[in-house]
Every structure is written in structure tokens, then in C-alpha cells.
Amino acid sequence: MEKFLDKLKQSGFKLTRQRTEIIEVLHSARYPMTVRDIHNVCNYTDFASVYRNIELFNKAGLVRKVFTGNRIAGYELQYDSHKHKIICLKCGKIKEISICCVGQVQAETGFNISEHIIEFKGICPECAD
């Protein structure tokens, strides 16, 4: 969590309560949260602020923007090594996979590519039944 404090003073913004906050809020989330979701959870920061300070993470690439099944905006924090996601289409869960494609993409089309997002989405196991 430290890593993305120091980021965030490094790009010329103050370290304050509000910040970080929302920071260890989603440092300790398992999955990407929506602005909503960070509200509800912190408890020295309103909606607006939430909103904003978000925005300003965006910006300095300290979160990233994932969409979920239900087409609703989260956001995780940008850690060095990439993650992909499957999502549930019915429940919403999200589960990280470790598969990567990013070589054979490279080595088909020729590109250089030097960034990828990566989702999948379909039913889980549970939702199946």
C-alpha cells in the first residue's frame, strides 16, 4: 500500500485523509469496487470526494477502470503485474486468472503492444446448475 501513497505524492498530490483512505480501501478489496462501494465503506469521506479522488487516480495511474457484468464501473488499484478477469453474467462474480495471451497476440499480428485488458464472461459453475 505504501508503493501507491509514495506514487501519489510523486505526482505532485497531497497525501490527505481522504486519499488515503480510499486507497486502503481498495488495497484490502478482493475484487474491483464501485464508487458506490468505496463510499459505503469508508467512513471520513463523502460520495463527491470519493468520486473525485477516483477520477484523480485514474488520471495518475494509480487505479484502473474494469467493467463488470452489469456494465457498471469498478476500480482496483494498478499493481505492476497485469490481471485478467472472468466475470459471471448472471451473479456478478469475478474470479482472476493467471492465463495470459499478450506473446501470441504479439507474435500473430506483429503489434508491440504495451498494454492489454483482458475479460471473460460467462456463467460460473454455480449459476449453470
Second form
There are 2 protein chains.
Amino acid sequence: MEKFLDKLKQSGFKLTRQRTEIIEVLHSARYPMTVRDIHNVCNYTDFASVYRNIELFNKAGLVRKVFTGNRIAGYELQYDSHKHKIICLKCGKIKEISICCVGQVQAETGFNISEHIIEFKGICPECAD
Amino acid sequence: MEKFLDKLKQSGFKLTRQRTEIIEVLHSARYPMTVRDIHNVCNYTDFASVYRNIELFNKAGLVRKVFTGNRIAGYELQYDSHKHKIICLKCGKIKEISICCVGQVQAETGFNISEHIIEFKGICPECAD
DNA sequence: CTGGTTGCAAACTCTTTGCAATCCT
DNA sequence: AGGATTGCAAAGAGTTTGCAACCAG
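Now the other one: the form predicted together with the DNA, given that the block above is the form predicted on its own.
And the full complex, kicking off with our chain again.
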């Protein structure tokens, strides 16, 4: 929790009441929260500010964007910034990707997910004829 | 290609010019297409109709909805309707889920993905205290 | 004190819906 | 012919932006 506030400060952003609260909400949330969810709790915080801050958190790497089936994005604190791999079957190159649907799965199944494996294989754009 | 048209018919829906065209577009597309993309090609087809049909295709299992990083959904034909697994570490129950981010990864990496592994482990809602 | 941040309001974009006209079967 | 489907128009919902007021450092 403080870890995130520190990270914000160290990135050169001010620690406002609104930001602290949004992070608190995300921290106590079990599932990815939508902007609407966040606004429901921090209801004196303007929608625009929620959007601006969430986007800022996302860029600062505090938060991960997750899509939960409908078109509304959810956000969750990024406790571990793990990466998955995609491997080219032709040249063998391995690339790391940050795409991960664990938040989405968590939201839809209700599972509290502790482990997951995600890996892709195919032909990379360079090797495609 | 005809496979999809047949499936539509067999589901009891009419085969209109608009539907055929949307399926053609999706079929020739390399990546998940947004509603806007589809409308750009089928530009005499109304936006509302694209939405209605794409949603119908989705429910009929012809098409898979994919989220590609921004808030706009993309759609791709569902050639193989595969499932992934989520396993409860307490009761051992295995559940199948249709969530899969392969389209998203394909769109973002440019890879032509031929294999992928996605699996989750955790505690299911019933086993959660 | 001062620049970053917020709230407000308005604009924008994506999506949905009602209804009359039209098209498949 | 007759019900499903379409196009149009308008409404709904989510997101972004400009600007003056405000607040953290």
C-alpha cells in the first residue's frame, strides 16, 4: 500500500487526497475496479480526475488495465509486474509481452488465482514471408 | 467461410447481404476487427446493423470478442472454439473458461500464433472461507 | 509561492434502441 | 405474404479536454 504511494512520489507526482483514496480503493478491492466503481466509493472525486489519475497510475506502472468481457475497462494494482512469453517457431526469438488475462479470469470465475501459465508460439512478423 | 454462413442459417437467421459481407470482412482480416473497421469496409451498412449482427454472431458462437488494449472491442471469427482450464487448489475442481487473450496478443505482437497454453490455479469461490 | 492537480462543463466517441421501410424465405 | 432485418435518428453511456480555482511541496 505505502509502496504504491512511494512509487508515485518517486515518479514526481504529488500525493493528493484523491490519489491516495483511489489507491486505497484499488488496494482493498478484490477484483479489477472500473472507473465507475472507483467513483462510487470516492464520490466527491470528479470522474475526470479518476480518469486522469488512473491513466497516470497505469503509465507509472502502478496499475494494470484489464478488460472484463464488456467494453468497460477495469483496473487493479500491479503487485507483481510479470511478463509472459511469445516464441517464434521459425527463428526461435523469444519476446516478452505484458498482456495477461488473469484479472479478467479472476473477475469472471470468482477464483482467487495464485498461479497461472500463459505462453504463445507462432511465426513472428519478421519471419512471415 | 461457407461454414459460417451455414452455421448462421442453421441457427435460424436470415442470410442478408450485410451479414454475408461482415463475415467476409472478418474472414479476410488478419487481426481482430473493430466495429469501425468493419463499417469502413461495409460502408453502406449502418453502424447499428454492424453492432446488431456482430453481437448476434457472438452469441451464435461464430465470432469471438477480443479486447486489444484500448476500450474498443475487436471481433474475429472463431475457427476453433477452444477452452482453457482453471483449477481449484483446494477441492481440485477443474472448470473450463472461454476467456482467451490470443487475439489480443496476435494483434499487439504481429505474430501469427499457432499454439498457446493458458492455465490458471487458485481457490474457487466455494472453497474460499 | 507556484506549478501540478482538481472540479466543472462541454465536447467526443462508442453503443443501444424505437420505429417505419425493406428484404429474405 | 409475413416476420426478420435494415437504416435512420435520437438517446445513453463512457471518456476526454479546456479552463479557472485550488492545493501540496
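In this text, rigid core is short for the largest set of C-alphas that superpose within 1.5 Å between two forms. Positions refer to the first chain, counted from 1. What you see is a predicted model; the values in this text were computed from it and never measured.
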### Query
Has the Cα of residue 15 moved 2 Å or more between these two forms, judged after a core fit?
no
